[in-house]
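Encoded as structure tokens, the following chain is the form predicted alone, with no partner shown.
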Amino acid sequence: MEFITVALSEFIGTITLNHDRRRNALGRGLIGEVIKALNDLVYQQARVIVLRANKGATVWSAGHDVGELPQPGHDPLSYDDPLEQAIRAIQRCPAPVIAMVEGSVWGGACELAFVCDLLIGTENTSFAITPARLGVPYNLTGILHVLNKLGMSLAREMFCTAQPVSGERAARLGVLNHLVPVAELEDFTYRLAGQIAANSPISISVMKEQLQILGNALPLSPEAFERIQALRRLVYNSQDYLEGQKAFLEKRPPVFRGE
């Protein structure tokens, strides 16, 4: 593996995301290893699997790698994207997924935290959505996976300012499953790992499973979904998109005009 390390001991799995140099962003690369990890362990009778970034890590991921994204007139968050592909891989994983997390989560890396069955961070973990700075859309399922994980107020304040969300206020509002310090974070997720680990699997993962189809049943009409995929258009055509991505890249504040 390029860009992650894998272990499996007593039952627990362990992903840990190794590309510091690139701040974890999620590349056609390091998801394509994390996919084939999941599958591996599940094949090799992992209970629960830990994901997680080195330790002391100040950023967990920094989000979908913007120079993959595709240019105007091609959806950024296709059904085929591999950042959809990972989060489909999580949801369908049948062994419970916990994020470990510590340092600040950006963008699409947050989605693929807010999937995970449990998460786990300390004082400097944090949450910030982003695409509105890059003038990306986000897709559908996208938005359902960050509503059932934040609720309709926070959910509205983190689309719309691209702002932080503290490890506190995060923990507050239910994002996070448990606060623990820095010093605790490593022994605290093994141990509730080992808990998961000790349990029947097969109750776990049907549970598992279960709690994901009921998560996901929202009744939406043809128009609705057909009304949707025109807005997400109108942005990916846009100027504003073209304008964010170079942004980005030249490590300047993007100029939106809202064309």
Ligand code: YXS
The other form holds:
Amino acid sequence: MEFITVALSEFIGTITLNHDRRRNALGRGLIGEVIKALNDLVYQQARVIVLRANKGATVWSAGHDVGELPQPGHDPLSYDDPLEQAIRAIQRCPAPVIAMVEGSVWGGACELAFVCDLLIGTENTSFAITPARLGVPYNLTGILHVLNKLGMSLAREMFCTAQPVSGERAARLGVLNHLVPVAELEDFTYRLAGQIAANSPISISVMKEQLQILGNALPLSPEAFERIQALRRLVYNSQDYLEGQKAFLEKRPPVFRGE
Ligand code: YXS
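Show the other one: the form predicted in complex with (2S)-sulfonatepropionyl-CoA (YXS), since we just had the form predicted alone.
Then the entire complex follows, led off by the chain already shown.
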């Protein structure tokens, strides 16, 4: 694998994001390897999977690969976007996925971590949801995943400010299941993974899917859905969307005009 490493021991799988040079940006190459690793580990009887970055990582993941965002006029987070495929792969994985989060998490990588079944962080963990910083219209299921995880108040703050929220605050608000000192992070995570692996995998996989179905069961009229899609088109057809990506790639602050 070019972008990740994979391991399996005593029914506990580990997928390590291993592209530090690009801060584990979620490009199609890395995402493809993560999805393959999830499938392979389940086939090899993994009962729980830890999704992590390398030890000592300052950035768990920098989010969607900005260079792979499509040009204006095309939905940047369409159903078949690799990031969306990875999010569905984690949700559909019969084994619980534990996000072991060391370092900062950005953009769509926050959603990827939030859809994991458990999140364990440390004092250097932080989450920043950044579509507003790039002029990107987040997608409907993504908003629902964030809303389910954060609640309305924190979701509004994070989508509007695009500023990092600390691991300590995330733990206090229930976004992290546990916050442990970085020196204890691995032992704590794998001890908890061992507790899961010792339980009935068929019982857990069924309850995971039941929770998934109930968590996403929000009635939405066709008109409401079409209105939301029309709103998102306004954004990804905007000059702001073009400017957000351009500014990032040119390593300069964006100048947004709201048009
Ligand atoms: O210039 P080189 O070639 O060395 O590459 C640099 C960065 O360009 C690259 N890199 C990325 N490339 C593509 N997509 C990214 N998201 C991305 N992030 C980083 O990695 C190399 C090292 O980056 P550098 O020098 O900035 O590292 P740093 O340690 O000083 O800063 C780390 C970060 C994560 C604070 C910084 O790289 C950063 O702010 N990255 C962008 C975070 C972000 O806004 N992500 C959201 C992406 S868009 C997304 O997820 C959704 C579509 S949405 O916007 O809707 O949430």
